[in-house]
Structures are given as structure tokens and as C-alpha cells.
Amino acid sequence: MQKLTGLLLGAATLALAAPVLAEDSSDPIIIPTHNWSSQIVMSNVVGQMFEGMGNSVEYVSTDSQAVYEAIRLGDATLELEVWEGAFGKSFNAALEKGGIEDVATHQAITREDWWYPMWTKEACPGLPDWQALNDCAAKFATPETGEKGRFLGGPVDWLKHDAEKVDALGMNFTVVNAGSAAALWAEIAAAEKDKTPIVVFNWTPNFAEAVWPGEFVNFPAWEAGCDTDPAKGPIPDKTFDCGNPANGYLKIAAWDGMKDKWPKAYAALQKVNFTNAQIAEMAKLVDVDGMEPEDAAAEWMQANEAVWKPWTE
């Protein structure tokens, strides 16, 4: 009897010591989606994970800059791809106001900048140096840009400040913005047919690096403040006289009320962590294999249970 009593007391002590999370709200977790494939697939992966935990999920197409204000106000619940180069400024502004949390940082390392496929280097052998690119500007000219070279940037809402970079560095280029990530891939694929030199906005991780080997242009190295302080960077009295961070973060953000309203989902979100290869594979399922994002998410989850299932435990 004494032994049994001791066992019962021990079990009770362990039960008291273990953290007990409250039940999640039945209200839907609002997950924003944007205009590039990895973010949409990743959002569906985490959303389906939440649904498997008994949560309700709603996906809402949201501007990729305004999303941080929406999260701060509780109109959206989380963001799974906070890219330092594209969204760090908007994210930090929201953090300063309060209402949004820096929940986690992915293992993935990001880079976002001007990029070219390797056949372009044959036409402009001084690459990846930005000054060599500028010397070759005429080889990138189109009817749309006249004598200047064309740089095909990402969608306007990604706020990459490419026109400011062109001005700061005195480059003989005109910035033309693509309407979507898919439009960028279509342009590269079209240029590949006859090996037309092309320079576009690109980023890693995504599937493109496996399909079209290429390189990022080497601009003057990023230093904190070169986008806001004219004294920073190599060109006096100019901002944006630098490249983007070469080893940028990829973070997860959440509304600061999430941990109280959906504590179990929040605990799982804190464990979410993807690598470059995993994110590239998510994008490939849509951009190369032609799957719908929700189906791509389901296929990725089935093939990678050992990755995500421990996050729910």
C-alpha cells in the first residue's frame, strides 16, 4: 500500500509539473497569403497542421507590406515568411508600435537582389561585378527602355527600391516591374530559348536556382543604414548605394494575442522551422509541377511527416 501511495503521489507531482495549455478558441486562425508560391504553400502547410490539431483556419489574400499592420491589429494572426530584405522595414515598424511578436527564425538564409542566368555571363564576362553589368547595359536594352538596359524587378508592393539603387549608383538601366513572381519565371524561360541576356530580381530560397543556374550581382556590400543614411555606403549624399543583405533572415511573426486565444497552435508555431531546400521544394511543386497550393502542401506534408509532426507534440 505504501508503494502504491508513493507511485500515486509521484504521478500527481509530475502532472502538476507538466504545463497544461488551455483549449484553443473555435474562431478561425487567419493566415494571410501573398503573391509568391513558397509563402502560399508554407501557409497551407501550417494551416493544415493547425487543422489537424482541431483548429479552424481561414486564408486571406493580403498585401505583403500591409500585413504587419494587419497582424498588429489582430486582423490577421500570423506571417510565416518575413524576408529581411523585402519586409524588414515594415516588420520593424510594426514591432515598434506593439501588438506583433517576433516568434521564430527559420533555419533558411535568404538573399534578394539583381540576378542573371549563367548564359548572360557569356555576353557580359565581367559579371557578377555591378560595374561590369553597367558597362554591358546596352545588351539588356529593349524597345521599352530605348538605349538603356532593362532590369525586370519584382512586383511593386515588394518595395525593393531598385530605381533608387539605379540612381544612387548612376546605372544606365531602367527598372520595369513584373506583375507577379510567375511573370519573372516566364521572362527567364522566354530568354532561355535563344539565350537572350537578362537581369531580373530573384531570391533564394526558391525553385529557380535548381532550374536556371545563375548568380546574384555583386553591388557594394550592404551595411546597416545605407538605405536611410547618405553617409553610409560608397556614394556621398546617396541612399540605397548598396546591395541587399547577402545573408538575410526569414522570420515568423504573430499577433501578440495568439498565445492566449490559440495557445496550442501558438506553441506549435514557435517550433516551425524550414530550411532553404524545404522551401525551394514547396515552390517547385507549384511553379514547376503545376500543383494547386493546397494540394502541394498536402503532398509535402505526406512526404515530410518527420519534419512537422514533432511541432504539434
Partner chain sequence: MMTATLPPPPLRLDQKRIALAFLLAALVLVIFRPALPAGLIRLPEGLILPFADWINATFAFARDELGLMTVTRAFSDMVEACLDVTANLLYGKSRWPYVGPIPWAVIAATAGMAGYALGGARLALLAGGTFVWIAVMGQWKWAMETLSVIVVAVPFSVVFGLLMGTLAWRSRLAERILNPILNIAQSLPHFAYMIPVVVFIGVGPKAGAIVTIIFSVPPMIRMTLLGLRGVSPEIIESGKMSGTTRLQLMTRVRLPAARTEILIGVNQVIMQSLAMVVLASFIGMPGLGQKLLQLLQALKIGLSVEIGITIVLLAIVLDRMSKAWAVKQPEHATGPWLYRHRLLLIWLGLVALGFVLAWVHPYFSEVGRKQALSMAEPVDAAVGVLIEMISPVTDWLRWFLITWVLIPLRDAFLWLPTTAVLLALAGIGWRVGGLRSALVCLAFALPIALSGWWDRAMITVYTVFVSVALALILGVPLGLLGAVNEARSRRFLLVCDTFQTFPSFIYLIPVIMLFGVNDVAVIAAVVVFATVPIVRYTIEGLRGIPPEIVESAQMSGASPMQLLRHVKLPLAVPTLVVGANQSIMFSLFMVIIAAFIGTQDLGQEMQRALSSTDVGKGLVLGFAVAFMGLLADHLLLKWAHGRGVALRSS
Second form
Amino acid sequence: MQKLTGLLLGAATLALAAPVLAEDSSDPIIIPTHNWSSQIVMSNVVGQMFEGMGNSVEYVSTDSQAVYEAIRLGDATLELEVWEGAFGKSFNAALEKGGIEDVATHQAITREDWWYPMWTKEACPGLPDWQALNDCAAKFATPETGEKGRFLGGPVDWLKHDAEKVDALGMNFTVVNAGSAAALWAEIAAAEKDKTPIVVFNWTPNFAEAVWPGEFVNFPAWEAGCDTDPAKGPIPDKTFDCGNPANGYLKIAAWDGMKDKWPKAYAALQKVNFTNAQIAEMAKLVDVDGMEPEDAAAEWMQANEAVWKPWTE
Amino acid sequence: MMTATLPPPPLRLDQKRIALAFLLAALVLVIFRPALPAGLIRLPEGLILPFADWINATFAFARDELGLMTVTRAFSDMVEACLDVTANLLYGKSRWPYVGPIPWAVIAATAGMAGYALGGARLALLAGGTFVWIAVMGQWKWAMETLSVIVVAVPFSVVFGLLMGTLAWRSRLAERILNPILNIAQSLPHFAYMIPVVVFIGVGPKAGAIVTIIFSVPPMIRMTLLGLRGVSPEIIESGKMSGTTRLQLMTRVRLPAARTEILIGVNQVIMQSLAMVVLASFIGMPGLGQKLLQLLQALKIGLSVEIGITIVLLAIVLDRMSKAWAVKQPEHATGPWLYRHRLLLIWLGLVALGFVLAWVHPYFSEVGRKQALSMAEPVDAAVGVLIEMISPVTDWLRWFLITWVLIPLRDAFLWLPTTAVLLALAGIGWRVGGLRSALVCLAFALPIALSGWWDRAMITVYTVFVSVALALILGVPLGLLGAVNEARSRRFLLVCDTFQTFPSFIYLIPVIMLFGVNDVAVIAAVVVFATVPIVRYTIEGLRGIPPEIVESAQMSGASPMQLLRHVKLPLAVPTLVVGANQSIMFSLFMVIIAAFIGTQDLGQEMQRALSSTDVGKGLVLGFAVAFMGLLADHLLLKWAHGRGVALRSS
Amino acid sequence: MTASEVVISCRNVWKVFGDYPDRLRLTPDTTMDELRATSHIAAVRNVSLDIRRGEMLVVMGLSGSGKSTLVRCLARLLDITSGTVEVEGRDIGKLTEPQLIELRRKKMGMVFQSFGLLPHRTALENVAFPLEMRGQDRASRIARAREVLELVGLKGREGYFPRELSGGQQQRVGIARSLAVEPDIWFLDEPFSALDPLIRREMQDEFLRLKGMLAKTIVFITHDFDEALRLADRIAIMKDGAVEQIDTPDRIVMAPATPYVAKFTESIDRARVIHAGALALPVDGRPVEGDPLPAGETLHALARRIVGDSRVLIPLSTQGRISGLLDRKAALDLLLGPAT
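Given the form predicted alone, corresponding form predicted together with the partner chain:
Once more the chain from above appears, this time first in line as the rest of the complex follows.
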């Protein structure tokens, strides 16, 4: 009995002292990776940073929408790239259910929308206005879309609502979804050869801006609720009658048990902050230089020690 | 065509007439389509049943009210505990028992020794060699991540399969309930399994393991049932007369006597697990599959071929070893203790040697990425050159197929009134197997119409139709070529095996590179996969013709062409139809996976359902795919069977 | 132990296969056709017989006559549809499962046509299997199994698997297994019919040797009449599930009860079957001259002596006492066929 009391007391002291003394749990921190390169490299950068601090890290490849549910349940520990346009909705839904928290916001500003490489402008000089784009829809026609123009969207799991946008704005386009980001780049590269006009889904920060100069299409400006409330936006009875947010956030999310289980790692995570240029650089190491994500992360860390070292202290 | 040379199979006249009536009715609907009311072209909104909502409500009820979540979580914790042990041993994940990773040299030696014990020197070389290849190519960790899950999933599947197989064997009722479930389960696309698992288990290795377990159980149930049924009654009686209790009879007489079938079941479980574990990367399963998925997303063909080779090698090794185990009969041992246990001793020696090597030089413990060999660069370069070279051809082909074949066909399929399709299916069913088959066809087709996914389903049907047609055009001549002599057919069949075990989504990479994001790429990927069974069954059908028949035709003075046209092909048709049937099944699976190229069919919706973890939608789509497969299966096999009977009796 | 004690007793045993055999009302007069009309088939029809201790009953009939079914009813490997089977006075139809298992573990042994050996166990482990089932410890059951294997002449083959043994050797293992628990009742279901004729002969001799060594009640199934005559104390002849006649070999041959049995015995070399004693006439005060012949031998075995004998009535002896007189002419008729 005495022994037990002693143990309990010990445990209580430990618990009280926790904020100061606590060591990170030896369980691995689980970092989810998705299907675009910057996120994989960034995950590896932060993962290797944690490993440098003595933590063990595991990577799991997960779906980029389902991941918020996984974080809520503690199956995954954190998410380094919460894009407002793509995942804001899933993230907010998870926040409401609880179990996940908004840890930090990157300096980087994100934008994801319809995008075209510069040579397209020659065929359709009115760009970047969306109505001008719609007027030269036939220039974007492909065999499979017939008369209509083709818009090459991202993988369906990015849930971009492009088809809804086409419908709401009455555009003369058909949305074709690529199965992966790489398929997008393959199509742009193919179009570059004979300067075929092409309009695809793209985002910033991304390596693509460096390789193929281009611009986003200007849709009616985003306003909050445009995706849920028909009254918002120019068309009174349609949702999605607007572009995506032009300066969206890029956040870091984490399981709300992380700060207790891995307090040191959590403290470091709060300081993690990347810029557009850094993120594009990471993507480029993989997408252009063809490195493995692990190696790309190691290389980036070597070159940018001044950036991440302070976060660990 | 070729059927003209044979007497028509015996059919009752009325059966023919009724079938004709149905087909005519369908034709009338097609001809008068412009005049049809909308309700006949597509089922009216009011008739569309919200299957997905019902399934979701059932799942929500099971999860929240019945507390199924607690059960599944408890089960997944158990699986995870096992996974932690294998993960630690095989690739040193920091979990109990904290002893791993075992050096690769030790595992390769163990595999070689197991190969030797089961199948002699050749198998030893294959097994050991495979693991050496994995190590020196720098894929050790990924391969071990994959294996650590298989090692756990297979025993679970085997135990479940044995239990459920025994249950089905004991109770007629259980068998009657299980049989249709197994039929559907074996034709559900892989992704349909993943969504409920994500809901109940989550993502990561344990979800991968559990989806693998669920996916690989059905063949084990089947083989257990078959094995238990097949035990000779005298063996059972001899057991009873030895005074066994029921339990003793089961565990010491029936199950051991059904050993061979059960081990073949184990073999099938292993092969299914390997196929699933690669695909399970979509729900966070690490290992070879995840690497391959990343490579697919980056369109890197060279590295993914390396990984593909590893997966094929692993599949061949596991297949050969488990088959050798199933076939191996016990042999009595003689001689002194040392001689009888020589294999054990040699193995221990090799293991010790492996540890010593690993201790002497870290290369034998783990091959670093920098030390690893790679053939990715030359492969990438070669593929690049090749694509550059043939791109004028592929561009033209793409344009031609899309404009003149695919788009018109797709539009035609979508243009068909739903009611006409249903009537035509009933008519074909009636022609093949009477009222019963007609009802079976409707029972499979009607739910698809009622689910509201008709248009998407028609696109899937169109893709499969085109792919299988192309596969027939390519596969039958290849099969004819392969069936010329014994040695060549063996070579062709080996190639077929390899193509079939190659993880299906490797094929997506070159087709995207060749054709871009469109239906041609999808169909090209599906055709590669769908041609394999056609070639295989053409060869088997031709080689299976009794030599006397061929000889008698030769004595009648038939030229080789005549022999082929009038004798061999007609006789091979029933087997070929079985091949076409399998080709359809393969196509359906591949079409769903081809959603990663970008499709507009059920597969794309399935991918969307997987992202939003919408169980109801995922399962409805899965069932739609399964029903299409089962419908084709029913019609073709029924027809082939009738045809086979007619041929044998004539 | 009295010679007349009944060990197995069947009364009006029926075994009917079909959808609802329990709903049938079976009487001794029920015919096959009546059953067939309700799509049932009777494998055993109204069989009543007694088997006494130490006796060897051979059940014979053509394939499909129900003999194998009958023996399975006696061992309750099949539950009978109607009637009773008593073993040592207990109705085995009423035994609970543990009692039945106990009975099989202690009292019964069975040998099967295609041996019924467990393919995954060695010869030794197969023989030890029934002992293992009744919970005997490893050392003693292995010792016992070795002993029985030696008895059937398989010393040195203990470690072989059934697959590695010849048919005759496998059946020796089957016999050894059935004898391992020292059963009182021994069922043999066509034990030699899967074997080559030469081996069969050898196994029959082996069987007779064992039978001589062990006093057991034996039910032996065969479709081979010669085998039946060679081995039996009594023979039961079955046709369509019913026992046509149950009697000693001599009586079966000399006094067939039905035309079927008569037809069955037609082509038999009677002299090889009929014992001198079966032809014996009572002495009734007639003179007994010279040395007697043994009554227990077949006429065939005595042929040379009968032909060479000149007496009209030859005395016969059973266990050293004169038991009757043999009419030499009747014996010669049987041996050589009636004089023309």
C-alpha cells in the first residue's frame, strides 16, 4: 500500500513538473506524406530535424483530404502543408470536431487556380481575364473534349470543384482530371514542344513557375462563402462562381496530443516557417533535379542550416 | 464465323424465341430512341435509390450504436502489436523487442536454405538470389516494410479462412450465406475494401495489414472447404474408430488430411496479400508499394521498373516456395542425428556466418543508398529515346483512336437507353441459360441502374469493351504463335506470369508518357493487362486438343490453315471464352486503377470516395463494378459450359 | 467366457438413405419399391443377427448389397434408421457421445478397404494414434505401437510414411492400428480387396495367423466368396440390404436358403468347403471299423484318403472321439461329381 502511494506521489510530482522536465516520448512521430513533391520534401526536412533532436520519425503516405481525420485520431501526428484553397474545408471541419490544432502559419502565400504558360497568351491575347479565356475556348479543344476547351485539373482527391466553377460561370470547357501532379507536368512539357495553348491547374509556391513562366487566370474575386452561399459572387443562384483565394494561407496542423507527448518537438514545430522561394526550391530538387525526397531534404538542410537550426533551440 | 462448321448446340425452340423477342424489343427501343419518354432513356430520378445513404447509415449505426469501432480498434491494436515485432526484426523499427534489424545477409541465407529444403538447389538459388538483389539494389528497407506486413497478414488470413471454411463445411446454411458473399468479394475492386478500413481502422501499416487480411481470406475459405470435403471417408471413419472426440477428429484427422488443399489455399493467400499490400499504399501502407506510388506520381520509369522487378521476384519466390511446400510429401528420415538434422545445422551455420559478416563489414548489414546499384538511369534514357522515336506514331494513334473509335463508341454507349440495355441483357441471358439466367442478368444490371451511376458505369463498360476487343485482336494471334510447340508455349506462359505479377500500376507510367492524360492511355494500360489471360487461354485451349483429333484431320488432308480454322479454333473456343472472361475481370480491376491516369468512370468516383472516406459511395461503386464482372462471368461461363458439353457429346 | 455369449446383437435393423428417413414407417414387409416411391433407398433392410464371443462372422455380398453399411451400423459410424444394435448388452444407439468414444477406445478396432491411414503420420504414429486419443503417455504408446508393428511384420518400417509403403504394408499398418488398443471386437471391411491377388493370399494367411493368436469377435466383410469360405465360422449373405442366409459355410453350400444363395454357390468347388463332419451320419449302432478320419477337415483335404479307402462307411472323429460315419459314396459324389 505504502509502495503504491509512493508511486502515485512520484507520478504526481512528475506530472506537475512536466512543463519543465518532460522528455519527448520515444514513440515515433508520424508524419504523413502526399502526392506532391514540396510536401514530401518538407515532411522529410522536418522529420530529419526531429531525428536530429533525438526523436524517432515515421512517414506514412496518406490521402491529402483523409489526413485530417487521421490526425484527429492521433494516427498521424502533424501536417506541414495545409493549403487554404485545397484543404481549408477539411481542416476546418476537423477543427470543429476537435482533436486537431492550428499550430502555425507559414510565411508563404498560396494560390491555386487555373493557370497557363506564357506561350498560351499568343493564341488568346485577352488573358488573364476569364471571359477572354472562355471566348477562345475552342483553341483549347482536344479530340476527347470535342468543341469545348479542355481544362486539365489535378487529381480528384484534391477536390477542386473545377466542374462546378465551369457550370456556375457557364464556361465552354470540359474538366479532365489528371491522375497525378506528374501527369500535369508531363502535359505541360508536351504542350511546350509545339507551343500548344494549354490551361491547367497549378499552384504557388511550386517549382513550375521557375521552369515555365505563366500566369493565373483572373476569375471573379473570391469572397468568403462563395463556395457555400449562392448569393455570394456575381452569379446569384450558383455556388463556386468565383476564383480561389488569391493569397491563401499555408498552415501547419498537429494532433492536439502532440504537445504533451513530444513537447520539445512541438515547441520546434511552432517555429517552423517556410517562404514561397524555399518551398519552390524543395519541389525543384525532386521534380527537376530528380532526387529522392530523402536526399533532397538532406541536401536542402545542408544548404540552409541557418534557416532551420534556430527552430530546434 | 467459325461456329458455322459445328452443329448448333441443342436449344429448345421456345428459349430461342423468347430471347429473340427480348432482343427485338430492345432494338425497337433503340430505333425509336428519339421518340422515347425520358423515363425510358434513363430511369427517372424517383426510382434512383439512395443505396449509399443506407450503407452509410448502417455503418454509422454499427460504429456508434453497436460499438463496432471498439471491436475493430481492439483488433487493429492486436495486429499492430504483431506488426511492431516483425517491423523491428525486419527493418529495425524502434519497437519491442528492440533487437532488429536482422542483417540482410542472414535473411538471404535463411531464404536460400528454406528454398533448398522445399525445392532443391534451383529454388535455393532463386530465393537467396532474390534477397541479394533486393539488398544490393538498395531496396532492402522498402521490401522489408512490405514483407513485415505480409508476414503478419498471411497467418491471420489463414486462421480466419480455416475457421470460416470449417464453419461453411459444418453448416449448409453458413455455406449458402458465404458463397454469394465470396463471389462478390472476389470481384470487388481493391479500392472498395480500403474505404471501410480507413473509416474503422485509419491509415498506415496496420490499415494496410487489415485490408490485406480481408482481401486475401476468400480463397482460403474456398480451399479449406474443398479440402475438408475431399478427405476420404475412410480416413474419417478410421479416426472415429480410434476413439477421437469431435475436436480431435477435426484437428488431428480432418485438417491434416486436407493438408494439400489447405496449403494451396495458403499459397493463394500469399499471392493475394502481395498484390494487395502494394495497392494498400493508397491508404498509407509503407514499403515497395508506397515507393512505387511516389514514382508513379513523379513518372519515373527506371526506378519503378527496378521495384517492379523486385515485386515480381518476391511473388515468384513466395509462389514457388509455398507451392513446393504444398506438394511436398513427408519422407522418413534415417541415419544419425547429425545427418537427419543436417539442413538445420547448415542453416544455423549460415546464419552465424551472416552475423559475422555483418559485424565485420556494415555492407552485409545494410546497403546504403550510395552503395546501391541501379539501372534506373539507362532505363530512363532508353525509354526517353524510345518515346521520342515513336511519338509521331503514338500521336497519330492517339488522334485516330480518340476521334474515330473511342469518342463515337463512348457516345454510343451513353446514348443507349437504359431500358434497351436491360432488355437486351435479359434476352442474352435467356438465350444462354433460360429464365434463370435472364433473371440473374437483371439482378446484376438493375441495381446499377437504380444506384444512379449508370452513365459512369457505361463509361466503364465502354472502356472494358474496347480493351477486351483489342486484347482479343492482339492476344489470339500471340497465343497461336505461342502454341506452336511445347518449348515456346512454356516461354510464352512464363512471360504471361511475369506480366500478371507485375504490379498493375507500373503500367500506368509508360502509357502516360506515351499518350498523355486521356482515354487512349487508359485503354493502353488496360489492354496490356487484359491480353495476358487471352494469350494464356489460347495457348492452353490449343494445346489441350486431343492429338487424335488433330491427327485424324491431318489424315483427311487438311492443310495447316484448314486445320487451324476448321478444327483447332472451334475446339479451343470454350477455353478461349474462359480466357475472355478472365480478361474482362482483369480489365475491370485495371480500369479502376487507371483512375490515376484520369478517367471519367466509376474508378474516378471511387478515388473520390476514397479521398472523402465515403464508405457508402465507395461500396455502391464497388458493388456496381463487381456486378458487371459477375454478369459477364455468368453469361460467358454458362455459354462456354454449354458449348463444351455440346462439343464433347458430338 | 462362454462360447454362446452374444456380443453383438441386431434386431430389425434398417438403414435408409434419403431426405426424411425418420418419417418413414418401416415394417418387415416394407419393400424396396415402396421406399423408392418416396425417393429413399434402403442400404440395410430389416437385418437381425447375433454374433457370439470369439466367433468370426463373414458378411458377404456383391458391391452395393449393404454389407459395408451394415458393419458401419454395428460400429455406429452410421446411425440406424430403425431397430436396435446391442453390443455386450448395451443399445449403442442410446449411448452418449462420450460413452460411444469410450466404447471405441476400449472395445472396438476396425480395418478399412483403402486403409484409412493418416497421410501425415509415420507408420508408428498411425498405430499409436488410437492410444494417443485415449490419452496414453507417449513412451508407453510408442512401445505398444512398436510391439504391434512387429507382430504384423513391419519391424524396421516404423519411420515410413504411408505413401512410402506398398499396399500390403499399408494394410498391415491398418491392422496393427486396429489391434493397438487390444479390442474385443474387430471389424474388417474388405481389408484385402484393394490388394493384388498374390499379396491378398499372403495377407489372408497372415490374418489367420493373427486370428489364431488373438481370441476376438470378428466381423469380416468381403465380396470374395473364396475368401469368405476360407476364413469364416459363419457366413451372412446379403442382397439388396437384406440378409438372405446366415449359416456355416457347409450349410450355405449344401442347403442354400434362397435361389440367390444357390446361384451364388453354384460355381464353388464344394469339396474345398464342405467338411467331412457336415456329411456325417449318426453312428446309430452301425459298426465302426478301423482308423477314423478327422471330421474338421474339408473333403478336399481328405480326398486322397477317401478315394483310397475301401470302407462304405468311414468313421469320423472330433477331438479324439468318434462323432459319426461318412458315407464314402456321397463323399466321392461330391468330390468327383455324381457318377454317370
